[in-house]
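Single chain ahead, written as structure tokens, the form predicted alone.
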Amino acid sequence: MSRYEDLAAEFGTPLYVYDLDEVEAARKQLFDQLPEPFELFYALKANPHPDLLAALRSGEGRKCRAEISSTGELANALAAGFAGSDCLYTGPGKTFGELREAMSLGVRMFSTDSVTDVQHVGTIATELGITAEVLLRVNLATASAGSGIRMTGTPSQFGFDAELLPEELPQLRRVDGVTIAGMHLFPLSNTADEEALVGEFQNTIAGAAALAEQLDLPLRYLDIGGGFSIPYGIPGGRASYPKLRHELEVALDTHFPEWRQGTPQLACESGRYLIGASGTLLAGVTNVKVSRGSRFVILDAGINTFGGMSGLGRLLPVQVGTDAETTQTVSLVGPLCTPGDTFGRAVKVPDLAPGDVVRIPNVGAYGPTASLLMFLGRPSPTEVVVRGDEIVSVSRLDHSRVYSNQAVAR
């Protein structure tokens, strides 16, 4: 038997199963790829559990901080061993109860999307008595890349929007409680291409370099965003971009001649690259069945276990690992009592029978708790985390399936 068939057999399906060595081989694969100043965030929307935290923070070589846009992803990242301090809090809905959390827990710097955001950020921090770091999240007017999932030169929810800085930035310089640390720029997510990559970091660095010297604001810290790409649920590897550094530092020479010496502080982010190729889902086949000529093969993991995030319309349909040489196409669907637990309507596999178990590939981001862990039910799945031969864990989420009655005050 397989180590796959071993785990399967001891835990059960369906099992996803994280591996700690290559969390830290992508770790160190990244940092070769950026200059040597950069920090590095990892994004715990891909994946909170705390063993792959904990292989980001600690090990041997550079080390990841942790972005953050909850006071639930900040007790994941404190349970892992990271400081309030080694925490970016992001996202465009900061309540005062979630910023006083943070704040208290040792959180200063905030990514700040709008004058509001940044007024509340000041408030909670003047009621603390201690001054708060805000990164303005820039949206700017142009893009580069014609590559990856498009997050600036649009209407969003997320950025001040460059061209209303200049009229924006008077308010923003009388909020008590912070100090403007620098800029935070998002542009472009998971993009496989390095020239479109490269392109939209170059895009960046330039229109952050303009901008601040248009509003005469020293940039102490400027975190320029991710789009590092690998494989969701089908095979393959991470992304290699072998020009990337020192593509970044003849754009940071040009635009920011001090960086080496820290002026400003630079980072990236990234979620999918750290952890995706660390996980397989291991999901039961229950059912094989053939309707008016198409064959159906029934797994337990369906969408509340895997690809709750399909809604998108960017992350399924998957495909099975296999080591076959022959294969047929087969729906690959879930357990679930809906047509849209699929996980996709032409998937090569193996013959396959009820108790065969299939692997599914680079699941180490977005998984459990980016799926519909509580539609239906159904309890959520097992979490195996090795190291080689060794297991670290085992540990399951769980969600109570009991409505509790409480008085309302009428």
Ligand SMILES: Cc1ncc(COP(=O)(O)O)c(C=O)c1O
The other form holds:
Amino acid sequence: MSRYEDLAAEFGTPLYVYDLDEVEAARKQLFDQLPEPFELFYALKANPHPDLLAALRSGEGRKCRAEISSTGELANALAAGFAGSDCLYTGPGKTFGELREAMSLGVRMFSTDSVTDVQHVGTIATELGITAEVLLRVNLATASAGSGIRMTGTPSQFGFDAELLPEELPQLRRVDGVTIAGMHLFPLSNTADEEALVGEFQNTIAGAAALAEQLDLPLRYLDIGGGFSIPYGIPGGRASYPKLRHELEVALDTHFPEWRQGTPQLACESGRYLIGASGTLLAGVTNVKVSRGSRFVILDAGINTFGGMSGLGRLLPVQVGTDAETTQTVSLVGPLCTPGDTFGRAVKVPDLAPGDVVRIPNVGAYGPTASLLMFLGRPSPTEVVVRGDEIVSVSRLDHSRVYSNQAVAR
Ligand SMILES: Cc1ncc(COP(=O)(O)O)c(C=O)c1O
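Beyond the form predicted alone, can we have the form predicted in complex with the ligand?
Below is the entire complex, every chain and molecule, led by the chain shown above.
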């Protein structure tokens, strides 16, 4: 039996297997493609599992900080050994309650998306007698790259519209309890094309420099975002960016001549690149049926287990692996009572029968917590963390199937 079959036999399916060696390899690969000094935030939305987080914040070489968007993610970051001061808190709808909790637990840096967002941070910082650092997330009017998931240059809940900042800045400067430490830009995600990624970073760096000058706003900190790519649910490796380091150095030398001395301190962010390749989903075949000439392979993992974010309305290009040759084309579906629970309609697979186990690769990012975990009340998948042949931990996110009035705080 292969290693994966052994694990599936021991822990059942659906089963996520994460390999810490792969997490550390990804962290090293990404840091090697970035200049120095440069900080790197791991975006917990990709996978908040504390063992994976611990591998990103410790060990040999350059270490990650944590980008969080909720108090739940903060709890996971702290459980993994990050300090509150290692975290950048982002998101356009921060509430007073979560700001109070985050600041009480030591978070001091917040990415902000509007005047009211900055005011909210200032209100809670003042209440707690501290000063919080805010980064102004900027939605530049211009964009560069043509590929990837675009998140700027259009109307958005994220970021200040760059053209309005000159008008809004006087108000921001009057907010008590905060220091405007710099800017945060996150124009796009998941770009395998190096030229497009470099072009976007060049645009971001030039845009931030021009805006800082126009606003007369010295930057202590500049987070230029991410966009680093890896396949999702299909075979393949992390994208490689051999020119990125040099191109970033050139752009930074041009626009921020003191960046090598840490003015501003540079940072970027990544979720999927750091963690995607570490994860493999093992799913069991529960049934195979033919309907009007089409063959359906029904798995015990559906969009409640993987790909929930993309499960409604669009199909994932999932490919499954087993040790056998692919012989047929099938619809690969999950166990849920909705036709939306479909991974793919023309997926090439070996001859599969109930009881077989298939592997879906590159699912370390945007797996369980990005899925419809609660939908139809099925248990969460088991998650096994390994380092080579050693099993580090076995866990399962617990969600109650019963409603409890006591859990509701009034
Ligand atoms: C602000 C921010 N940072 C980081 C990420 C992580 O993106 P990725 O997993 O593609 O690296 C995202 C994803 O949407 C994001 O919005």
